[in-house]
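In structure tokens, the next block holds one chain alone, the form predicted on its own.
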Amino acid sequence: MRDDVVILGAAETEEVGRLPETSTLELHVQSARRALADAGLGLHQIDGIATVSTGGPGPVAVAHALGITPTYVDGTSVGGSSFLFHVRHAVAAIRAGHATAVLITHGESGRSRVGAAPWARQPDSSMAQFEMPYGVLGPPTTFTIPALRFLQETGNTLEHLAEVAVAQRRWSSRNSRAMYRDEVTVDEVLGARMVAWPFTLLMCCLVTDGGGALVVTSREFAEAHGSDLPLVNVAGTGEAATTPMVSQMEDMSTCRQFTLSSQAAFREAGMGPSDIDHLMIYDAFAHVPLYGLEDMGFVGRGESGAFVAEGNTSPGGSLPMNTNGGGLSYTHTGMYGMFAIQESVRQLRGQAEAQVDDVETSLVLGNGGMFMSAATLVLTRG
């Protein structure tokens, strides 16, 4: 396991949820300043900047707003997993000597749309030709297609989808920052308003405002210049992408990039699923954590639903998962990956509101688009 690159600073915006007075750029800037304070660094010590280049101000505008002149810039934009890609790319840049300290920012007015780019529709795109004529438009209707095939092929059930939402409310009930904190039952999840079959409202992610930022640097630099907070080692990373359209997936009952990215991260870290103490799986909808558990090898084919229903991912379970409440109950601004990383950092530092005992290793799996891209981070304590 390599331990030469670390996450030195990590912070979210002061608030997440409904922030109608705060613009997208302000969310970037606020989270960046808070992450720098957490790291114990000044703006002059940052020479790298990374954020998505679509749907927001982009890395150049964020750097300019902060007063940074970066010599390393990453604008990778592959959906909500982008921030995990940014971490991976920052690690490579630091090891190659292209950057010393990289600031990765996220800010999104997903609910209030303050300063946000308008939703784009491309009438001449492949999606317009092959999916939109059949009513496949946007996450709820797009994600239903692989979800139904997954249930059919694996034997998982609607009740198992509901169990994911139930488990994550158990975690969010312990998190004062979570948007939804009341615990729910399987019957309440199944009985909630139908959005798009088979998803009821409580199986769908929140739509919120907020942001977060990370400072990634070498261990040598962190120990010489950073704060006294525990360091989080980036032990392994992986990334993969397949198709931007669900209609073109090779097999809708599995997400190949989940497997590919996690295998790469495990290989680099010298670990496997049994070595992971804590797990964050991007949960735009309730089926995605089930895919993640199976495709990364934490459980066998068709076993994920029962694994969650038996309480293994809930408080006190064998594999605590989505301990902030996830995108279903904590927050989901549209691109959730940053918040999953933040919770892993908090757990490894021992700072989480719903803290799990003795977390030494944490895995973060990010999904981009509707099974378009994925990235995996294996993080370890200091």
The other form holds:
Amino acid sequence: MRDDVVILGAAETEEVGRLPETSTLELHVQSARRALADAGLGLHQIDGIATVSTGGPGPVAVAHALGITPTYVDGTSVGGSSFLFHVRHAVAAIRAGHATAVLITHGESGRSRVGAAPWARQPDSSMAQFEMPYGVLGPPTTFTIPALRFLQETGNTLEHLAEVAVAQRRWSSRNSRAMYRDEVTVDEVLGARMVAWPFTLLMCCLVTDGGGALVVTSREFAEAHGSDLPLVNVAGTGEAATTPMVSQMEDMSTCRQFTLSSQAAFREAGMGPSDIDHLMIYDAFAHVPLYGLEDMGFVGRGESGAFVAEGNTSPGGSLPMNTNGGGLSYTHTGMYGMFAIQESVRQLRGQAEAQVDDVETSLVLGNGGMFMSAATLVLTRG
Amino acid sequence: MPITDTKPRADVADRFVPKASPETRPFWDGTAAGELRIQSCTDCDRPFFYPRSSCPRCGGEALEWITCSGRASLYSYVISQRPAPGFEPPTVIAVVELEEGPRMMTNIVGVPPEPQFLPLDLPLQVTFEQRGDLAIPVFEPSESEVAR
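Cool, the form predicted on its own is there; where's the form predicted in complex with its partner chain?
All chains and molecules follow, beginning with the one already shown.
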């Protein structure tokens, strides 16, 4: 495991949820300012910028608004896992000497759509020709399609989908910033308003406004300039992408990029699933954590549903997962990956509201698009 | 079991109409002729979907268009309750596996949009829905299934 690159600063916007008075750009800027303050750094100490937002400002606009003139720029845009990719690329850039301190920002007015372009339709794109004609309306009607095949092939059940939502509420009930905090039962999840059978409203992520930012730098630089908080070591990273169209997944009972990106991250960290104390899996919908647990090897094939139902991922369980409440209950701006990283950093620093004891290692699995791309970070304390 | 068409045809005019691109034009010419045409690689003899200019398996550029049987099976789906323009929910948004192997997104029509009528692997047959100047491939339970 290499320990030469660290996360020095991490912060979310002061509030997440409904922020109709704040533009997309301002969400980037506010989270960046807070992350810089967290890192104890000034603008002049940042030489790298990485960002993306759906229909919003890119890295140059964010850097300029902040007053940074970057000499390393990354605008990799692969959906909600983009920020995990940005961390991976920043690690490589820092090791290569292309950057010293990289600021990674996210801001999205996902709910209020302030300062963001409307959702675009290009009627001659592949997706427009071969998916959009069928009455699809975004992720709730497309990301969800693989689930029935997954359940049939793995032996997991509809109740297991509901158990994921139940477990997430156990965590969000401990998080004062979470949008939904009331604990729910399996029957309540299954009985909630139907969105796209078999998915009820409580199996679908929130739609919120918010932002977050990270400062990634060398250990050497961090120790010379940094804060008193524990450093978070980027021990291993991985990335992969398969198809922009969910209908073209090779096998809907498994997500290949989850496996590929996590294998790369584990290999680099010199670790395996049994070494991980705390887990964040991008939970845009209730089936995604089940794929993640199985595809990363935390459980065997077909075992994820029972693993969650038995309480292993819940408070007090053997593998605390999505401890902020996740995209299902905490917040989901449209690009949730930044918030998953933030919670891992908080847990490793001992700063989380629902703090788990003795978190030395945390893994973040990010998803992008509708099972389109994925990236994995293995983070360690110190 | 009576088969009912739950899609009011009057709404079809409001549904999204895609636009063909140069490399997909033969596909849409096919649907206009009542045929489902996909590409196959003459090097590795493997059909694929969606249309593109080289084989996603071997990279070969020697491609031919083949006409599918139109038979498929239900691979996975949701029953959407969301009101997309021109659709009266519930709408079955599905991915089907063509007899030739490739999969495509589609709607399942000609069957009540309820899970008990939509078991995975249900045999299906293509049919076409005229929309603007394009014919959109959709699928219904195959005749043998209806007769059962």
